[in-house]
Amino acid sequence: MVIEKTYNIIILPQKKRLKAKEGENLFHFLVRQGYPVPSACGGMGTCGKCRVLLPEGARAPTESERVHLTEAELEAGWRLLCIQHIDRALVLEIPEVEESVRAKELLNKVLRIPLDSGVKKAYLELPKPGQEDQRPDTVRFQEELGEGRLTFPLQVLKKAPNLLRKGDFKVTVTWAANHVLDLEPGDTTRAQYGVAIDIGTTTLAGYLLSLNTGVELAVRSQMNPQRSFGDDVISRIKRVHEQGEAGLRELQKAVTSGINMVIKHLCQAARVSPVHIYKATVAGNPTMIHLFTGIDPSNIDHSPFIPVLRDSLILPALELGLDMNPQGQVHILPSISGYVGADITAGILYTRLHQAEGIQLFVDIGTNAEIVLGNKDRLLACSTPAGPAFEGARIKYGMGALPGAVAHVLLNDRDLKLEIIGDGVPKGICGSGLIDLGGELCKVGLINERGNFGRRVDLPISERIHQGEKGQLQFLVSDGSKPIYLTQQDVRELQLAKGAIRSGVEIALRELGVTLNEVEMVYLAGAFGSYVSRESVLRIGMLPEFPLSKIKPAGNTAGQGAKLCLLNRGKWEEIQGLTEQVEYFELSYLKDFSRVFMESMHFPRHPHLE
């Protein structure tokens, strides 16, 4: 009999103590005791997010540390968790992650709409059966409520009779659609809720509602636990083909757990009993519904990226794993195609486009960018791969919107001023911020066309420019104790994040045959649209030159949907016509698209510099 050997894991400053087999691979050892380990890479070696310090005892560093870690730092015994692994008993500090994401939990609006879910309460009051009564307890039940024959979970049915009898017959039913949902002892109607949920690739956002009012009551959003894993669909799609099932239930497992901490700080936040949640919507990009419903994604990353599903799901709370009434039902909204998801048919019938008069845009920015254009007559619907620049990875210094982030800059010939979230010490630079950057560097000519840094002597600025690693330039951010710089690298992958949308709009404008003054409306969705400055995307050159009276942050618009359709039922089906109605079309079918990509990375010619 072979005895694995084990060592003690001691994680600081909790002091919790885990057990670890000998010869794993510490990354992957803590992202399965569900550690939210910052990665963008799924744990590679080559983003250097995954920081963590060994008080004593850190092995001499690697190639890999040495290129994403300072002297200073390894010195103090900072390494990246992926080049670990478990060979003695070790103590450690991971940096804390901000859970709470900053961006979305602002974005909460009033809906305005009829009430009429589909969830319906009742108390009753029961006759007690007798010599004159025997009829059984579910034709009691349904003989005073009139709403016809009704169907009961097995769940319900075993604790009826003793719950009947206990409470006098004096109970509460919940049902929808002629199901029954629940019975409770006593009066509890005014205890109806549900949740709205959006899934997005880097974050989960969260909204908690009354039934019976439809006043919002909490909004809650955080990192997705995915992100252990890549931060991109595609490196969760690979996890999927390496690791086949056991993968699949990895991430579908990573999802839920982020789900229902969400939805355990909107209960808390609210004073709500999660058994009294009877419904949820749920919006998400394809991969990402494919993974929380644990269906298989894995041919959604390779031509013809063909789905699983497409339509709508109703499932039953208990199937899913989420912690809210066991027989609530979870509406999965529709998608379109492998890249353009129910986030985009909730932005779609949040922002009424299938039903505007004039020509329309909508543009969701994230990991992948989604564009649709058009109006009542015809949507045009595609997919762009924007990359994770504007989520703060791949960046040198990029980070999340969270406390310490740089989310907004304004530059003159001597300096520049930055803003930062929670108005702390700079730690890093979020999408935002980066945008920022590179709109005010180019229209000051210290960022050329091609996106090549260069100084300008009649400008004082022109000084934060210093040369970096392999001879490299770099713009000097800030100068605190940890210096943070925009480099010549992140400026690539600014251009090609934004190359990729802005490729997408000519494209979707071409296909559909208007120009750009026919657009009457662009819409920027998501909460990083919310936050972006207008005058930034245009300089960076992300979007062609609409006037800035026609470009409106429209908040996080998957999670406006989803709370329509948790609303009313209506709704919900409007939504279903969406998969019909919107036509996608995939760029990288398109013999030109390359060309146009590369043309879009440029950045504008700014006249005055001319």
The other form holds:
2 protein chains.
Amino acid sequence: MVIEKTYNIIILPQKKRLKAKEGENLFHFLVRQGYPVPSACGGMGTCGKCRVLLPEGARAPTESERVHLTEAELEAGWRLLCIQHIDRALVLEIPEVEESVRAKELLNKVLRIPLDSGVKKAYLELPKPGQEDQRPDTVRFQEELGEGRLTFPLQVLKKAPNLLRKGDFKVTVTWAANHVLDLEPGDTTRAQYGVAIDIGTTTLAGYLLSLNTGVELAVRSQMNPQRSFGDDVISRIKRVHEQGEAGLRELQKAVTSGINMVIKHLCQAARVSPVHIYKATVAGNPTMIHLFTGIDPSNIDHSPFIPVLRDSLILPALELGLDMNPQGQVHILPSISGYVGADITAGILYTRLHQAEGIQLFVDIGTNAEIVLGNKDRLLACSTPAGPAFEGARIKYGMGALPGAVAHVLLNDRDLKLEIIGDGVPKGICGSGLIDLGGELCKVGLINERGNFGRRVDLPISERIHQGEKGQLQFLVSDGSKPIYLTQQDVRELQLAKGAIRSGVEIALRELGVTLNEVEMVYLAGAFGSYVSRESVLRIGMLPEFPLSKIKPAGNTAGQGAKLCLLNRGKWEEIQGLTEQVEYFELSYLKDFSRVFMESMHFPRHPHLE
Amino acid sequence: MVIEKTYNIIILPQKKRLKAKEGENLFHFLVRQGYPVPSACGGMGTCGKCRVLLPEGARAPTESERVHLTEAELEAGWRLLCIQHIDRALVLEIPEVEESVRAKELLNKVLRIPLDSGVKKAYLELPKPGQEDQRPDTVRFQEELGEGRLTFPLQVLKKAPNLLRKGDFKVTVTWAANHVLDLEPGDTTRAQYGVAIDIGTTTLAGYLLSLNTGVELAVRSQMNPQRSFGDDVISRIKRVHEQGEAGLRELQKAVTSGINMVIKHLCQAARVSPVHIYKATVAGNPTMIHLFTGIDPSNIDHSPFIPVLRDSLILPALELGLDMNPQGQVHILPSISGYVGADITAGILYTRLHQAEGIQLFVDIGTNAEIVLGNKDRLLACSTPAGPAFEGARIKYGMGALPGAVAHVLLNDRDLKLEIIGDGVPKGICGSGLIDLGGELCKVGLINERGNFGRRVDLPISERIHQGEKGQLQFLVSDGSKPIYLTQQDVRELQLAKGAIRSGVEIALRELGVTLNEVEMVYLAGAFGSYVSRESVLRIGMLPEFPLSKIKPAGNTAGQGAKLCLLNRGKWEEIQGLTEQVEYFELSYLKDFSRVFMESMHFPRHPHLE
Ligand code: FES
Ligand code: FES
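The form predicted alone done, now the form predicted together with another copy of the chain:
Zooming out: every chain and molecule, the one shown earlier first.
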């Protein structure tokens, strides 16, 4: 019987007493116990945030402690928590955590799944070669590691001999599934990170996570640099049609450099070195995935809309040009069809539609809106061309969700209230503002069922309806130095956009053979889904008349799904099944699609919310 | 029950009747039946050598037949055999095979093992996408191929969409172990080749084989271009010591370009395109393997002689810069220690020492000589520094085995007979000539046991012993316009070289605890082992006194072993086991090595052959 040695850990000021096993890292121990340990580096000893007071028996300070703590603090017994190991009884005090990132909170905020990224690190003090031990360098590892036969990439083999000898045969080896990823001198076992990436047509989002603790260390989003080649996937595919190979490379380079910028910022924020990122997971729509991997998406944009790729891919970072460990494995999530991509499989994985008992609806609103409906027994998916109105395009005073955009609107008989992003002077209308305007104007009856403006003499607000160019009516949203209008044409664009989504949902319900009431939950995915007013969504009839309580903004489900795959290999396996499990149907091939679409463009006659 | 349709094939003039299954290729059918079908391209339809007369019912000639046959021949019913398929009863006549390469002979000459290279090709006529079939390009393949989930390299994914559509969805896919290697338009299933490569310190040897038939289509050897950086492994490692990374790259580039030249010649000889080479196997000593893969061999040349690599490696051709299919898989054979390399494991695999019942000895003579002794129960290996005397270095009139070299010598009381490579004027002495000279001079007693020249007044041949510089005796080998001598110092060099080998063999026998008589078979590996006179080998005492009948020149066993691994995955698995099975011992660490070595330098007192 092996008897494990334990020590008492007493935490001040509450004098809480814990028992801890010998040898464990104190940081990880406390995080597991639920203590809010402040950290920005996930316990790697670089951020200096995990200060702890050891009133008795603090060991001589390390290099890193000398950097992060003053002489006086050191003398008082302050140390960094994450470099302490449990090798004696300890009394300690963790200071109040204020603004700084709380490891515990992050652990909660993040995904409750067992940590099993597949990446492993081990610190080895290898016996040195000698007359009695002529083992080759690689064999020396394998035998000490005891993980069976390992394969080594050339890159690692090339640096191995010098590194071993310079590091006095004390090295950290990183591997995944019997494949060595890297070799470093000294002990770097705690530096083990991954990134989850969501490549949106408009926005790139990146999340840096510790693969040791599951803690999310940094988040970063920025514009997809491909936007300079066109706003939507169609315009980018068109560029490939026109420019061929060169255009494809250009678009690939743009998105890769954008992602590299995201990674750079993530690493700076968390004080992490990119070579310690060993795994990446990537979600995105099919065109984005094709362009990111440099695969020609040309056949996606015309019937029968054929992508090259659907299944997942695992490639070394080197091959994709990502600035992380060159042997780090980039996992590209699988798709379903030419328009229902890895962003949607990730979203399903996160919202668990594929395991739901009751019927659930998932809607991701974008230039193309993706709709998934069903439960564990059957899932249907379709994609519907909502067009760029929600991004502010083709709207006379339209703009993106940037400072100055009218994001929300409240309107009564005589007045209206605007919510402006950044609180400044209104400069234009963004997607959520457009939907609110539509919803509010329907509510008071200034727009009729067919989407036509009409004055109502009984309403003072009616005076905001003016005659515009060519005699068309328009609604004055803001009359600052630069007045902002919602034009009749804008309302038409809104009708097209919301009609596309509504018709997709209606047809999905019909194809699955379920009624409105049977739908238990409606997830609105994406940043837009979180920002938009659900009331307005219902008022303009973008969705059928679900009770408000069933509609749930789900945030960046693509990013969340990518994180799940990053942290847990079981989830990565699980998402593979979705490509076959989800049945895709092509809306435009349905005989009655245009009829349903036409009907769906109408605004509801009696908005049920009033 | 599936009834297979068969047809009668009648072969003229013997009227031999065979039954053949519908659909089979006629070339492969006849080769399997043992017919000597002439071919230089292995049945790929490119060499035009497989002419066959079909007196009745020849089909309209194809493109390729029009190229290789005259109008009159075509009219008479001559066709190319390898593009006929068995789809009817056939009467045919195969012309006498003269000089041209006989497929059957080659099949026999080559290795009798089941063909199982792991590379597969299939021609697919894929259903085209349409409204009813929106499957992604990659899924389309996988489902038609029915081989389960395939992984695709980026390179193939990048060319897939255009290639499919240009080729009208008729494509040939090549894969190995569920990994797609390539995609080509049309049916190229017959074009499936592999190369076995032996990287010698001095010579590169390459063999081109059809992976469809196992036929060896071409052989090529040439100088290892690394020779301009030094003759032996030590001098090349020294270059890495001196020049570091740059020297390493230079040496890697040299050997890679040499191998590429070999591949180019092989392909030209067999009229094969390099992109149809999907697999390569590589043998070579540890330093050559390190330099080929660009891995620093620096720690091999000093005690404790540690290589980086011992186990096998599989890398895409692209990564190594080999001119074959870029995704083709290069299999680098495993080694045993820093001086007993993949050339030796390949040699063991081929000679089957590891499966032998009786004790066998394997000796590969080179600048370093490798010695393996044992049987299926236990195998010992060591390496011994024979030095460069057998390559002609450090010998006053020494030279390599090139035209003009004295390769064999016969000597009696009064005269001597020389065999010159290329039959011209003798220009120097190569390794086998040196051994013969030593052996013959011992035989007649002009060299004594300690290696000293001595005149014998009773022998007229004795007059060829002259006094050279500094009064040293020397033996006149040839007195043309430029006389050639064997000097006393040359004899010393011979003693060092043969003594090194002899002492290794003696110690191996001792370590294994076996007597001379227990050794059943002695393999002399390598070109030198085939060329050298076994009698002289025994006369100078390079080997203990084995009966001549037990000594067997085994040819390029490294190349043969590499071919086995090329054609059969079972052999590749088998060779992996040798790294652990063979016990390496370091001669120089043995306390009594120098004593044994000193003794081994003596020439036998009473040569037993006389
Ligand atoms: S958590 Fe200890 S230094 Fe960052
Ligand atoms: S074997 Fe038929 S052309 Fe070469």
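Positions refer to the first chain, counted from 1. As the structure is a computational prediction, the values presented were derived from the model and not from experiment. Here, rigid core means the biggest group of C-alpha atoms that superpose within 1.5 Å across both forms.
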Any CA movement of 2 Å or more for L476 between these two forms, core superposed? yes
On a core-based superposition, does R79 travel 2 Å or more at its Cα between these two forms? yes
